[in-house]
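One chain comes next, on its own, written out as structure tokens in the form predicted on its own.
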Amino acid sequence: MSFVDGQVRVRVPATSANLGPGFDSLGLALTLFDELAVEVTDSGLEIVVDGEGAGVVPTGEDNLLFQAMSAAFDLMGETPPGLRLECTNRIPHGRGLGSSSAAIVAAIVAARALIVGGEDRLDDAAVYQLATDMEGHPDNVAPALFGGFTIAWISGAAAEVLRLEVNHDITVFVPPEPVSTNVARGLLPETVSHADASANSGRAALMVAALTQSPENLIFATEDRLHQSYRSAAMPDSYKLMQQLRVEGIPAVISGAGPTVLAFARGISDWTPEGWAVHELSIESRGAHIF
């Protein structure tokens, strides 16, 4: 038998990508977690979802967790006779906090842990590549897997990452309604001006410095001209809140494709719009891991 006995449990952090100017490249792991418990059974598929997405996400073979696990098993040359998945979800869905990347990463890490000698068959680089291939972009996948602050890019077809350890207080404002990533991405123009591209290039470089050594520059480093204003039509309340915070000198961005607003500060919960959720978080140094 190539499978371990008993249950494997994985914890994976929420993530925030883009961080203003770092479109499809910069990401942070946050101290908000989904947990996945999986075991091999004699036959069939059982998926139990508690928390975010309960009663909404599919619980059959079209479930994203199952699809990611199946892809990992295929790479390792194994097929379990059956699976039971128990999902405890705290990461809001469709809010720009990396719920799909968390699901993909957690599932692949769990599949690897269910195989005897799984880490020899599928190392972290292979996990990262598979997760990126499934997600389509590496910016949320990287911090979900490696934790901390990540700079992610594609070289040819290979997913690459540089991880940095940073420590900042974070507040996220989560609106009650989701926005589809595809809808948000569809609002982006096909081309941008040289001036806007140049401005974002400089701000993205400054963002790395601000997060690692000069936090006083975060208000400047979080400026963006490539995506947030174009997406404002799909999330006007989020865009308004972000601008209000910035006017007050609080570094704030749209998290990922939105509509969550992320601010590099704490003690600002009074800004929470009615009906929104607010979470005071930190940057999580650990990515997905067995616990």
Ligand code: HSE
The other form holds:
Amino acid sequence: MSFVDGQVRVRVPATSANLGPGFDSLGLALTLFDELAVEVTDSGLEIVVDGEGAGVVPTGEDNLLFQAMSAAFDLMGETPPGLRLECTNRIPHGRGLGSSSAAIVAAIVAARALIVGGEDRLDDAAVYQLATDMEGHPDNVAPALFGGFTIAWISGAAAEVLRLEVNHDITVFVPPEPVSTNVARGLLPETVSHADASANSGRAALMVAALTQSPENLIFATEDRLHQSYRSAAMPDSYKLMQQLRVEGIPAVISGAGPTVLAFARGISDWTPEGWAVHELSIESRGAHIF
Ligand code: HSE
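Okay, that was the form predicted on its own. Show me the form predicted together with this ligand next.
Full complex below, order starting with the chain above.
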């Protein structure tokens, strides 16, 4: 028997990528979670979605979770006769909080847990590589899988990661409308000036130190010249809120490709624009795990 009996449940954190200067590299796991319950059935595919994306996300073979599970089963050389997925989604979609990475990572971890001896056939490095290949960028995948604060990079074709443990108070301000990552990436210029590249590399280095040992530097460390201003046209209200918070000395950035604004502080929910959601969060040290 290759498959385990009964349901496997996975909890996966939301993530925030970039953190200002760490474009496509830095990421944090946050205490906001999606949950996935899966079991092998005799035949067919049943997908039930509750919460974010319910009634909107596909529930057939074009479902992202099913595709990620199928890719993982292929790698492990197994084909389940049927599957049932129950998704409890709390990570908002299209807001820069890593919902697609969370879905991909949760699905691969769940597929692995459904196979007897799955961890021997697909270790964490293989999960990370597969999820990065599917997602396209490692900066949301890494914290979704490993938790904490992650520095992700690609070496050749290999997805690499360094994970660090950090603690900070976080507030995320989530606008009512999504912005597509493709649109946000399309706004970036082909080239940037040496001065901007140099400023960002210094700030990204400072960000690692600020997050791990000197939070008083976060306001400087979160400065960015590579992506946020270029994307402001697609998320003007987010950009304005980020700037207003920064003027007050509150380190704030655009989360991932936006349009959520992430601030390294709590007790600031009075700043929430009308119609937006606000969440006071912490940094989650656990990545996707069975519970
Ligand atoms: N680093 C990515 C971006 C995050 O900002 O486009 C979304 O994958």
